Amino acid sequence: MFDLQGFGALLLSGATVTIQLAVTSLIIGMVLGLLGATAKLSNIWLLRKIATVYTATMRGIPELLLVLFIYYGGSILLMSILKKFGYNDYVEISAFWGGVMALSIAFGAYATEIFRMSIQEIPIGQQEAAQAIGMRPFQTFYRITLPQVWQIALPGLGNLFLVLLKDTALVSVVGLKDIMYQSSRAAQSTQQPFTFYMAAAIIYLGLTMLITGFMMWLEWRANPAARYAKKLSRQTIQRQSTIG
């Protein structure tokens, strides 16, 4: 049931192309984010509404129809724009960016709200504090803000994450070879669709927990107070076996 008759070298080049549009997208869209949230928070209306209408229509449309909108509309506008150049040559957008694109977008909105409500969640004070002793805007926020923001946004940021990772599957209706893709053509090839699909749930679940033990790793990391209670607990016990 489980032999995979010379294709698993097909999943594993979908599992690598999976993971680099992943990671690629989770990249992208945490900027978005933070730019999305900082605009949230900004005195500037304009700034504000931009940022609401932008995270209230990505939130709203289906990932899928947003891949295939930037795909097949990025084309067709990418080509508009270069036929007033003189070049009238057809002018595709590969799988991989397009899904880029999409991923990055859908993803940046959500990370908009779990930043803008982290950024909120540290009190106004330290920021007084830091302009009273001359810090600049950039230097509260990189020094003060940002390291607080992180912590407490990283779970957050860890369940996105893995919905995005799922969300790559979505990108193979445009022709990217991802996991999807590549075990579809297997199942079509040797037609035990069964083998196929369940492989590729496995490398889904294997990546799946991978990222999960890496988040918790960089969510203890981020917690200087539970390393130290920590430390202190196991230095407590053996003190206590010692005297014991």
Contents of the next structure:
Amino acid sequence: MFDLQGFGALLLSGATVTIQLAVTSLIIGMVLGLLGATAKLSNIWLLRKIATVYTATMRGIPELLLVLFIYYGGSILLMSILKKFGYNDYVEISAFWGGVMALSIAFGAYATEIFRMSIQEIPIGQQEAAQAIGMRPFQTFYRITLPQVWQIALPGLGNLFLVLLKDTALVSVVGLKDIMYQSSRAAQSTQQPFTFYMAAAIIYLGLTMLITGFMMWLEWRANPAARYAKKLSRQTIQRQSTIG
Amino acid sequence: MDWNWQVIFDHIPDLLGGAVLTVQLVIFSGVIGLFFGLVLALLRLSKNWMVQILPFLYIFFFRGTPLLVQIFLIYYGLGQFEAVRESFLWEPVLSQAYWCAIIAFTLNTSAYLAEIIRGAIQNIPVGELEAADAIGMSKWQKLTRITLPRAFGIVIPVYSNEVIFMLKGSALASTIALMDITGVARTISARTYTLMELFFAAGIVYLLLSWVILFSFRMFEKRMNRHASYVPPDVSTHTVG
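Rather than the form predicted alone that you just supplied, could I have the structure of the form predicted together with the partner chain?
Expanding to the full complex; the earlier chain stays at the top.
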């Protein structure tokens, strides 16, 4: 059943495009999420409203529609702007960057909520203590708030990253040469759609497992205190067992 | 860039027609997926690993792969096999984009729901289940009277999220040429060259639908969990002096 008929390399090249798309969107999406969370928690009314509208709309609109809207609409918008400067050629946003924009906007909306909740989880006393010993606001954020937010937000972000990975498949609709696109091509030329879509599914499953493993490692790294506690309890058990 | 409002107004009936299809897809797959997910969750909670392994693999596959792959596997993929093409299901069901979309959405959502329901069942306070054992309930009685109703109350808020995800996922039906909201917007915009306007209008329809879903779930949740907000009548003011 799994005779790939020489299309294996093509599928792998698609996989690298998928990974590039996912990682780029992840990074930009995280920045958007942090900005969104800061806006939501700020004292400025306008910023709060903008962030609220952003999360409320993006969580109700299908990612596919967003991809189509940004890919096609973005080109139209870009052309009409360029026309004002007297440049009349046909321009097009690349599928990759259109996809990155759409996916990171969607990711950012969910990440905003996760960051906001994690920031609110941190006891206010921590910030007050940092202020009391004379840290500047940026230092407080960078040294006190962020490491703790990171630890609380990690599991949620991991889930979001998995969702993001799966959403990358949508960008194949506008012609990005990712796993989905390449397996469609292979399916058409060999007339064996099941084989090739199954192969695509298995690549996605492999990536999912990789990400899950990576997130587990990150969570282990982010919480040195828990690690130390585990080590202590293990030592205690050992000591007890040697005594007893 | 010129924005053409007229084209939106002209095509509102078409978009609403698409919305009907979208709602059909969501409701069908939502209801069937809920039952299927419940069965999967119960199997997954079995203590026997032989029973556990199949639902585990199922959930792993459907949660780990993109919905688009699943739709293509069912709609394009199944036709690869002679046996499927010659079976009695081919003509009325498996060659129809509509049914393939429903099958794909149902399989997908049931995997997610199974995990949600499993989480809810595991979150039921152990004492309540022990109490059921203590008064001598049979396994079936415990399931139908304690476990499921309790899990149901825990599940509803999360379930509304899952329905919203399904609403968003249903846009993928347009990739197999179904005329749901996205499909309508794509077709009309290709004909009239008014992409931005129609995608914008489609986005609004999706937002309205998701608000309706969220609102109705909130009402339903309030009713289901009304024990939580029950205030007993104030007897202190009615005491006989």
